[in-house]
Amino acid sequence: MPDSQPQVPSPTDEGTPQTQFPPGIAWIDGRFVPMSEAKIPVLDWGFLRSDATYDVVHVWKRRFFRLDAHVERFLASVAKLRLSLPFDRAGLEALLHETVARSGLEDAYVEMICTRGHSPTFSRDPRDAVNRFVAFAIPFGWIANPEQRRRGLHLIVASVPRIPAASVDPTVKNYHWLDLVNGMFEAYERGGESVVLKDLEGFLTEGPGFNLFAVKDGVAHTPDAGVLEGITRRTALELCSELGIASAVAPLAMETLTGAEEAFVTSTAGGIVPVGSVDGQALPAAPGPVTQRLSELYWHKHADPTWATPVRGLSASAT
């Protein structure tokens, strides 16, 4: 008899979920894709070994929000991990205008990576790995729904510590985030919405995607270490001083949050958002004073050209 064959079931087969791809394009090996057919090798390190590092920067009301700031981050963070792109930066920040002039959006979240690749002969050395570039523009994404954003992010702070810094440099923008999965199912299974994970020293860091903010005594603290330094913090932080409101970049002890009179989270998905709990402990006020002035003038700010970079059209080359 002829070896029997495992079944293997198509896509197309009933109670098989169907992948749903947002809307938008992606610039990959080369060519501009529909999200659908943007595609790495299995063998790519950034997927088999997390060998990667990236960016978010977001478009609104066709407008970049600090493209300069994150395209120099994202560069460092290149060089860091010794990796190479296919151009310069004036290469690097045309393609990202003409991958969000041909998703047509309004409002994106746009990301760029480099990725180590992997080698043509399949060599264990990462010097023989040819490196790999990917962009990509889909709607805006915000980092808690209008509900959270409204009243607070009920936040959880997780027994799991976050990667030590001496291990993982924080400061280069990383996919190692089992730390915070982890963190993030601990929340979920205490009644908790997010999460935010400590060091090793028992001092708060940062969560999935976000930075920190306690305002105690009108004082804005945030953590000054073990964090990747966020363009959207760092934003608070000169919103801060423009509005005359005090703060500090030290560490972060979980006592000052929990005794704070408000607290807020920053991310290029959404800004500057309120916490509303902390440990199933309300906050006194969410959003407070401060998270609202802080957060009009982020928004504000959208509009001003010192930040603001209107995206460019197609070029007369492009197909």
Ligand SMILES: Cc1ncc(COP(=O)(O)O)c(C=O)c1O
Contents of the next structure:
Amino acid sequence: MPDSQPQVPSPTDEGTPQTQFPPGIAWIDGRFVPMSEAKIPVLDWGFLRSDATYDVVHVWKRRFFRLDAHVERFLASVAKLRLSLPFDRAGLEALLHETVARSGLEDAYVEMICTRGHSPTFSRDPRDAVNRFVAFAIPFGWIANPEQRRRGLHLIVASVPRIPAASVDPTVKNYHWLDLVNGMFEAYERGGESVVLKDLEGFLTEGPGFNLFAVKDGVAHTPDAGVLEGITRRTALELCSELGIASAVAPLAMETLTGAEEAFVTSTAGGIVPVGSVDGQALPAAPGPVTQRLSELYWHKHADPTWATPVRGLSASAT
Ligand SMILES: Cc1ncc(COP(=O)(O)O)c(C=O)c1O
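So the form predicted on its own is up there; where is the form predicted in complex with the named molecule?
Complete assembly follows, chain above in first position.
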């Protein structure tokens, strides 16, 4: 090699940060590997074009929560994107059970992904691609830290609008997150902790990994369109019915949020989380009484066989 040839630094060179991976297990390209070895080729269109769909279900105290609903949404997303999976629904569920069991995690964040993959002939035609399925289980993660969950998230309403639903169907869970990520940076710059985006008509939509509810005049309002139909959102609406709390699924105006008695966000990564302030204005209560009642019932339901499915092959820890 000529002396003038620039040297490519090796990733182990001093000063190059080593990437850390959480404990857990992934299933990729037909085998189980530790998270540090779960890698997709850079030519996968899931990476190059965000041409992929995914779903996240959680495991709490060794039980899946609403596994059926997550699997149904994932299969619907796969079909809408004209992707295909290497197995049927029963095979998918069996694999998710085995992934969690092998991880040994009692509280887990479990993701299933289908990417477009790439074409074996390197054509640009997505019909030629061989789709790739990946699943993994890592420790349960929260959209808000313990302090934020106690006193409520400080939300900012971003100036960047959510990608229009007519362009990218938000009911297909997707990785088109640049609007949300830009919104997060805007929120941090304006002293907030997380963000919600409006649609092009100025109605509120959702945030990075969560749906939004505003409780006004005792009614829990959440947007009807332009959002992922979150499983936790659906759960919150069902729990509202069970508790006799009125709800409204309709376009959500900014004034409904700023004039709310209380507000909360919903996510598989954290459940029902109170909102403390909007654009720097504190809400009257955080967590408010509706948020508290819903949250208590939400966690209580994690032991109810209607929604909770024990992970097969995951034995209780000795502690
Ligand atoms: C954009 C977006 N909205 C809402 C949600 C909440 O959906 P779920 O309750 O199914 O976790 C998510 C979850 O990741 C999301 O990515």
